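Have a look below at one chain only, the form predicted on its own, in structure tokens format.
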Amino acid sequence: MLKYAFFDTKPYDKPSFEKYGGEAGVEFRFFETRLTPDTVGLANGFDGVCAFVNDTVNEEVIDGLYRGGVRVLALRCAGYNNVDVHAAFGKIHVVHVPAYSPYAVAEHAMAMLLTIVRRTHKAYIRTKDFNFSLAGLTGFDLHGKTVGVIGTGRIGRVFIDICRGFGMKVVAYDKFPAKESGIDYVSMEELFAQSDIISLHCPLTEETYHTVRAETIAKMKTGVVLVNTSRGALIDAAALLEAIKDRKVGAACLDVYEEESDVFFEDFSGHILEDDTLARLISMPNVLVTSHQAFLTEEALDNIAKTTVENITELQNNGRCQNELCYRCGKIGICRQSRTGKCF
């Protein structure tokens, strides 16, 4: 039986991973702590580790895992910006879950957008106090508005379909446009200039880091609504805060945050939040924050566990895995092994 150390465990993780792991002969040892240089020793003697978005998998951690006998890192997420894949090459095979439920994330993005523009969160709080006044609850129609979608992978395209259902005009930007998709692609500058709403659905890379920053915000329409359900560092949080204070940005919906790793997924309700930027953003009446919740549906959790276990067993039994990550593939856009063998 394969033994995997499972880091940053939450109660909703266990049922599906225990189910699929038991069926496939993969035993998970669940640790509530995140994977960091200080906790990497917990993985000694395991065949592999299962990590999430806020685990730290830098060169120091990779070397520690390798010394402890770990040879596989199974990410239970799509993004891997927290993993030094270059340092992992030749030591630890890295696999991920490229698609678990694009509908979960896209639907959450639309839920946040509808909430902020129709003030339903404020109406809910008012009516709980029997306050039925409509003052200050005026929103605007999504129908006829232009939405700019940055990133047209599976999630981005589902979000586009939802927006079209609302009668919105869609423009999009992607470094690699989807062929024969019927999507109206424009340059990033055109997208900034045309869009009433901008939604981010791209991975975090060196190229996409701070896609939204002071310089690019200046190119946007006054009153633009920003939605981010992808990766926090796509937006310069300090620049966003200033743009909200200056009334340049009309509203922001954030399911992710630039410095979320020390805050999100934890309960700080009885403590003082030390991140002043996040505290200021949350205090703004036109900012809606959820704590990396977009993926959290029953269907997505089941798919994540199923695919993660399949990745582990495929690599073990067949000597290869379609979902293996490699820094070389990321740079050249293709797999040198043509997916016929392990990455190294």
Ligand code: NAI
Contents of the next structure:
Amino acid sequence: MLKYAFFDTKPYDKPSFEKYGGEAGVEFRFFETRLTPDTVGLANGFDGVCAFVNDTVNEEVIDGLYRGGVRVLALRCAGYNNVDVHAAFGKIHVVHVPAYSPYAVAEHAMAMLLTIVRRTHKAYIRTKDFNFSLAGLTGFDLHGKTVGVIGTGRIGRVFIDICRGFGMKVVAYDKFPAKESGIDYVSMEELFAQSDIISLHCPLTEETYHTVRAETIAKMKTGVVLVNTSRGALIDAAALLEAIKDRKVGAACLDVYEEESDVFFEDFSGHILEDDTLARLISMPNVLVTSHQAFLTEEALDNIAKTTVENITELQNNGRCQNELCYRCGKIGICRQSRTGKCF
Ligand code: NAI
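Please give the corresponding structure for the form predicted together with this ligand, as opposed to the form predicted on its own shown earlier.
Okay, now the whole complex, with that chain kicking things off.
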């Protein structure tokens, strides 16, 4: 039986991981705490750890895991910007779940967009209070509007299909445009200038950090609606707040937030929120915040657990895994995985 320490456990994680783990001979020990330099000792003696988006997996944590005998980090998410893959190389195998339901995230992006544009978040609260006034609830048609999609991978493309279904014009920017995809690629500058709505679907990298900042917001249409279901730091939150106050940005839908690891996934009702930028953004009538919820569908949770357990057993049985990550993966010429099937 393989033993894995599971960090940042939420009640909705357990059923699917217990089911697939039980079938494959992987026993999960569920810890509610996040993985950090302070909690890394909890993983001593385990074969591996299972971590999520807001766990800290920096060099210090990796060294601590390695000293404690951990040899596999199984991420139950797609993004891995919280992992120092460079430090992990040669010590701990890192596997992730590259795709579990692009529909979950793309549909959530559209749900947020429809909500903010048609003010259903306001209407819900009003009618609960038997207030049937329509004052202030005027929206606009999505049909005929131009949406700019940054990042046309799995999620971006599903979002594009959904937008086309609404009769929207789609323009897109991707560092690596998909050939023969029928997508109308434009430069980032053109996307900013043309789009009524901009939705972010690219990963967080050094290059994409603060894609939306004061300088780029200035190039956008006045009244632009921003949607971010990717990673918080794609948007400079302070600059967004200023642009909302200046009426430059018409609305923002945020499923992710720059400093989300301090607050998202936890219940802070009854507490004083320390983050003034987040508190002010949430107070705006034209800002909708959900707490990294876009992935949360039954289908996605099932796929996440299934793939994570498959990753663990594949690595155990074959010494390699198609979903392994390392700092060299994908880098032509130096990627060992592409030649030998093994990162190290
Ligand atoms: P993907 O890897 O299929 O697509 C990412 C796309 O971004 C690729 O087409 C890639 O070429 C493009 N890209 C890379 N660098 C770029 C750059 N500098 N500028 C523009 N485009 C660039 O990834 P997928 O599955 O579509 O996920 C997208 C993002 O969504 C993930 O990176 C993750 O951060 C986020 N995500 C959020 C979730 C949530 O619950 N809110 C759940 C799952 C993913």
